[in-house]
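Form predicted on its own, single chain, as structure tokens, below.
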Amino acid sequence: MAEALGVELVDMKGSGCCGTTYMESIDHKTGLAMAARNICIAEEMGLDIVTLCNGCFEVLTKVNKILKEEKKLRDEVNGVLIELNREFKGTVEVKHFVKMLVEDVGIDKIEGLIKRSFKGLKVAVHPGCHLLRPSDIMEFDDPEVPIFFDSLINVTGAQSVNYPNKLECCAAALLAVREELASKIALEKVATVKKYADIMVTSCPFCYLQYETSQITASESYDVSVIHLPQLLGLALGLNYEELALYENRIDTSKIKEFL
């Protein structure tokens, strides 16, 4: 997708897990150091970060701006990272997938590479809780009524539509102490996406397995397509459903070949 659209993705060579969103509650200033470890990679090869993950991206995020702002945390910081040979500058930005194709390749660049429209389609958009908070550490979009995710639907053809609970968890943080109530959250919010839409588009691979996954091991049948975004959007920028391994996510896809 981001081939289609001029955007050179570059791999971080030596990257690691950003940290996730738990550690700071375990270990305040490890979580900081293993988020900092991978900024400073970027900051080696001069590159701003784009995450795939919602929760990556609130806690480098984050990192990246604590850091910048407090000294005293950021020498704390460096002092690990210095056994690695590693410091910490605060020299680039951090940014989602969905942030990048808003801010920096643009809605009008992007209504102009489509290619195949999506008529008919209608689309329940799942922003997820990290994308968007919080808010005075994102700063992307509005939390309470966010539309760029949506936009970037409405592109290509297919319409985001208002749901009830579009803005809910999907619940995956419940899994590791309450499996069968974070299963029950996340059919709650897929049930009330059958009633209005078609399928449900992700910005985040944690939330796109939670609603596959509880639809696959619960006992009634859903079956509501769940697709992530680089995949709807690259289908209308000319890429085929294999390219964009449609036929590897766990519930059909094929329906939205018909809306094509």
Second form
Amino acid sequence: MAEALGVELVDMKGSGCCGTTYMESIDHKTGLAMAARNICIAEEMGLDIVTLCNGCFEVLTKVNKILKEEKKLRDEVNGVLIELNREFKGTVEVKHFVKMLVEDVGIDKIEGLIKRSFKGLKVAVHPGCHLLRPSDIMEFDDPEVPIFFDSLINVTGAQSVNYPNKLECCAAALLAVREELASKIALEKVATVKKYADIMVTSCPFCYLQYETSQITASESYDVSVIHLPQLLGLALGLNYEELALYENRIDTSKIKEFL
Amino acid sequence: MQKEAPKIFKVDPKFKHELLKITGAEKIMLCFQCGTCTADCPVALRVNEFRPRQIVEDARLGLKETLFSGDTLWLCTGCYTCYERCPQDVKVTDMIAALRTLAVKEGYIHPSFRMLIDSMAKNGYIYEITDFENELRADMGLPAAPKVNLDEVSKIMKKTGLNKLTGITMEEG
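Based on the form predicted on its own presented above, generate the structure block for the form predicted in complex with the partner chain.
Zooming out: every chain and molecule, the one shown earlier first.
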């Protein structure tokens, strides 16, 4: 999908998990250093970071902002990174791919490249938490009435619908703490989406997995197809079903197939 | 009629000063207990014992035992809805993360979090990327996921003392 839009993605050699919010919950300094290590790799490459995941977006953006603004913490973290012969300099930006599509590619440009229309398809977007919140850190879209993710749906001809509790968390982060509660929270949203839309579209792979897996493991059947944004957008840009690995989606995608 | 024995809480007035020093928890004294955080919390909506407003109050009173026992502190999803809507800008989500770090220092760590940290030390990811995932990537014509520089991960954990703090074993190399 990136190729179709003229975006070249380059892997970050040696990079790993930023530790997510779990790490900062255990030890704040380790959390900062773990994320900063990844940012340093991008700095050395001279490239901005694009994340596929809302969690990575939140952690890397937060750490990037804190370390750029607070000298004391930056010095502390660089005191750790010096062991790796790395230094946080604060020269790159961190973007979620949705933010990149909106700010760097541009919705107008995407609109001009659309080859397949999804007119008539009702889509419930699940923006997820960290694409928007905390808004003083993420600085992307309105945290209560977001529009950008929805615009990326509407550009395909499909219609992004409003539905109750659209901004509620998928609760995937609770899977390891209380699995039943995590599934309950996810399934309540799935049930709402079923009433308002044909499919659900996610911007974060963890949310995607949560909505798919909670449905598969539930005793009753919901059959709400969960599609990851690059898949829908990719189809609209003319890529085919196989290229976008839609056969890997575990809930029937016939509502999408009708348009192919 | 027999009166119920009064509950005894161990208040620790020093605790809040320890908490106030941690990034994200600086504003807890501004909370005026309006309850917006609890009203908008997806977990509080479904779990009676999880009350962000109560957590702030317990933290200010220094009710460590109440806070650290059980899984209450670990039930926050980190969705930042409370943080976003708090009229006093208390940053409740970050405060709960700060409380977790204090709990860890006293030896309380949720087993699932220890597992994730353990995986970070061993694999450089909280969830391991195995040959299976890389084969799937190859089927799609994608290169293997970048190999994590585990030596660097290990150096960070040793330098910050995370290995000693959580008792995880580090890969040598």
